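First, one chain by itself: the form predicted on its own, in structure tokens.
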Amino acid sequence: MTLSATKRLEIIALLAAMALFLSSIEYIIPKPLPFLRLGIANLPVLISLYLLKPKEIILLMAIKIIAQGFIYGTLFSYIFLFSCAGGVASGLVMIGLQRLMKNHVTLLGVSVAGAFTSNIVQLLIASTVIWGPGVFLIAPPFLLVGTVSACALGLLAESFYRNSRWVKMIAGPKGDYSP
């Protein structure tokens, strides 16, 4: 089953709104330390695998971070650079992963791959553009966060995607889609 370039931007668009209403939903959610996020916003982007080529991929991640950082006004700050260098570095890890071992990795472990990625590269950045080598002693709570938030999104994803009528509706019963 193959889509027309117009269903594919709509699908597109339709994640990346998910993507952005996930994301405010997730900035009204208290944090115990201001730079722990749960990621629920990237649950569009697991999605978005299993349904749309490489390209897309990144053109859906390219709209959520410039979108993100809009809205939030974070813009032209350090955190845009985190969020941009942390979404770009994860999602091309996710990418690979799920083309290289697709019958071999689930979404869970593609997520937590993801936001592995995603939390070292920042860790990476803080170190070395704003706070020097003493950030590495948040390192262990912030990965730990981002694995257990992984591992809820990654089984969140696996399951939408398994029981979603939309999904079903793009891939075709037996799910034969590719994109």
Given for the second form:
Amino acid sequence: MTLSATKRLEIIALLAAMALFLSSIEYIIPKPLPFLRLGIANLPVLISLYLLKPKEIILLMAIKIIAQGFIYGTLFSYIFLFSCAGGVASGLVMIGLQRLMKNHVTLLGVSVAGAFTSNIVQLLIASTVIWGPGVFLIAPPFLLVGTVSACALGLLAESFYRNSRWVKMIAGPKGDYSP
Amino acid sequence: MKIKLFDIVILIIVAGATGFLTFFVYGAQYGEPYAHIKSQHEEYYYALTSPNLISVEGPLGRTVIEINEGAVSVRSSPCPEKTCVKSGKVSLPGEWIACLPNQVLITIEGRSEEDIDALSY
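Could you present the same protein in the form predicted together with the partner chain, rather than the form predicted on its own shown above?
Below is the whole assembly, all chains and molecules, this chain first.
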């Protein structure tokens, strides 16, 4: 079964709104240490992997990244370059993984791979553009926290997709839906 | 919910890469620790033994760094969130303070004596 264009637009808008809301929540949670982000705004993006086409997922990610730029006030600073590069790289990896390994991977693996890609890309940019290789001293806690929170988010997104009545309403009860 | 094969494969790859990087990064730290301060256009090495007040220039303005009692901290910064100031003191090899908005990175490193000829007091 497939969905009408209007229905797809509705899903994108709803997931984008959810990403915006979660970005604001993330923003008001105090960070005990720099770079320790939960990434909860990625929850709707993970869910979208099951519901939308690659083009639409990229649109959703673009909306999320620009909205976060507004909320965090980084839209017109060079920090926005980091979010964009991390977002694009992890988006492509997550879409690729999910489409190629369809029946052999859940959102847990997809989420962990996405977070890792995003973090490595951002470290590489920080290393080449600003600080040089010394920046890799930051890598261990950064990657560790990223992996742990990505596991939690992946499990949450997967169980949301499996159990949500909203998803059943869109995709049908038997899982006969594919984007 | 069932975890699938590639979930495990991905987790092993990511954990392995993180572990390797951790070993590689922290394994290279030995000897007397010193502070490596890098800003947009400047790069300095300071011993932690003598107190110092260092001011570096970034795109937003001046970041003031303090060395006192063997530890480094950021005293003031023009960045909006002041994450670097809140980071507090660092003193052990592998520890760091980063200010992305003002492009200042402070890392505590330790290396053999030949490498630190450029050390300034």
